[in-house]
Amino acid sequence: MSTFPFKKNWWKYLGALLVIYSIVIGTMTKVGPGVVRVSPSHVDGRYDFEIDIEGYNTSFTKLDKGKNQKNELTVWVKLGNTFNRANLADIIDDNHIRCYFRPIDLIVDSAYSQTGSVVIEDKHHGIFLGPDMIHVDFRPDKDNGLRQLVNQGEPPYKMQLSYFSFPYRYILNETIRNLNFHVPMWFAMMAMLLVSFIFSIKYLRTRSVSDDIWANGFAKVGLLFGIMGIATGMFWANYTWGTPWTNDPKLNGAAVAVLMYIAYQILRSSLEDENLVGRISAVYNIFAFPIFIVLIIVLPRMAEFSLHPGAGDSVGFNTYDLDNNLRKVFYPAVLGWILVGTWISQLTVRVDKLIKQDEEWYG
């Protein structure tokens, strides 16, 4: 009776799967749409005021214009936790809308500003915003009256978007599906390093060669995923801050981890004594991981400043970026590159058993 072929290397054709799955997706899936400027930025809360909203990937023209526009498209300013829907909603193109608004019931007794954020709903597009993009001022009024904000309009009914996509976020725009390859390598790399150092732990107590062939197989793929993080995190850096590299302490500390491990690789090459290099690599790499660890991590989260998500002052983007379809292939990114990682691994361990085993063979 035959067997299934895969069945023994399951996890390897499953990794396989997983990367090409997010890679087809992850470059293939449309940006939603987002909210890119409002116009003018302050307004008058006292009297009728207007406002212009840009909006991206947004297709406004589909909605219907007739007399059911007002059941296709709503817009509201949110201020604080009190949404105020605007009057009309004029369709001028397919990124641009015209909202009227009514004055807000808010009165008091001395200047007031409050930063609010635009808030879209329609059938085509489900909910999006524009966080924090519209300021309103609030003057005395004459009657010194002080009274709370109150809802104006009902809230949004949180429609779904009628096709699958990645959330806009301002700035990034089409560079949030870096998010998909440029993470799940640091996190392959992570794991790599992990048995690595685990390997090397136990060739100080087992002195055996393999032992030792393994930590490095596991430590060369580590540091590839490395580099491969180190790029694609410059290419997304030169896309948001300006410039592939700045003086954060996030960039800093990958790059410092990176020239860790290739030391380790110039450290192995530069002895000759086979005993000599495994205690001498192992006590290296056992030091070596968890200085990693701080210097990716815990360090930057020291920071008091930083621009690179989750490090210093600055939110990760599990806070507000991760939503339920970048999971759908964050995760399996994840997974995927770990298993492909242990698969480059093993090839490559299989690889140096065999020229140890020439070298001693013709030794």
Second form
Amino acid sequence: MSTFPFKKNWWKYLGALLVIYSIVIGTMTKVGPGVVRVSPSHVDGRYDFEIDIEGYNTSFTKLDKGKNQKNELTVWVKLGNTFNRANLADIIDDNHIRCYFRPIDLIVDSAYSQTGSVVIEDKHHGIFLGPDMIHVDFRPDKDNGLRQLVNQGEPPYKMQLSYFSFPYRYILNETIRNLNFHVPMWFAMMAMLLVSFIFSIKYLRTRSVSDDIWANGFAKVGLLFGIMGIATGMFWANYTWGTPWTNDPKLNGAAVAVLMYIAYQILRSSLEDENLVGRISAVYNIFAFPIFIVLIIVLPRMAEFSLHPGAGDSVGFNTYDLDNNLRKVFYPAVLGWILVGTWISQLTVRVDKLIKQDEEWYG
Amino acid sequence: MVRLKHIFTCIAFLCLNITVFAQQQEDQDFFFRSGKYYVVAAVLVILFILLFIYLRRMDKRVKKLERRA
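The form predicted in complex with the partner chain, contrasted with the form predicted alone above:
What follows is the whole complex; the chain from before opens it.
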């Protein structure tokens, strides 16, 4: 008998620790600077042009305005793989700069327009960018058929911010952190329901009441995570998509999935005979789980349009998490919530077993 | 009594002031302020309230068990 508390239940401590880590780091980390708006968003690349850039979480006035400005603030318009450096960047206030560009010369045969990103290097923050924010037009120049890229500046050294931060996303702003709190709910739900599914199969093989109770315990906590995911998602959506509920395939799938597992609980409580409860709910659970996976993963992925990442034409993780900082919080959060969910399931199972025992003894 | 009345009137006027102030800020909902940071806070609160409700229900079931024993 060891009194060392970590020996047998180390995973509970680990789970609690990971959840605490994800909440602390997920709320404390700054959201890095970003580009909110570029105006005008359409410029003619053949002539001198100027653009106003509105930043988020930027602190341009802290930069030196003197003659050393060149080392403090550099702005590029990135077209394809070429970086076109601004001649001059005027600091207006903390969140606004005005940049002046020389003509961008490209060798083109026909009228041509390209979408470019704005890349900013700032001494305090490092390098950040506004992806696909500016359209540059070119028309062929008959007089000088062949022209060179005259304005190609030195590309930035490394596309990275100089400190640990979450990426800035337009409209999402600070709520990008919710990725670490909302999405792990669904991962935890899937894990809980998978375990419940396995116990249901095991029950049909062994017909042991214990397996049935385990399957039910995990299904209950899976349902809890589903409700937590929907509630947090609706609140988040209300302030980013503008409405708590849209006709998104993932939303509808999740709602049906949650209803399916509520039905599972109702089914269990509606049957009297113990053997019948076990068998019918095990069969229901075995059928419900694959449908749940189809509803929540397969169908949204096949959908043509979804507001959620990873479906149809929408962007996923990779496109905006430049330095993988979200992942450093997200994956521990997923593991942490799965472990904590397992812990709660175990508690539920223990209580259920005691109740069962109590009923057998006292009737 | 009269003094109480005065106090209430005072408070009522103060409230009026607050509502006027709120109307001025109407375009900026509380949750839209500071880069929507409060949305994150609210999401965490929702998470823990739901977790708490679940644990409280389990707590009640254990209590029932305790009474019967």
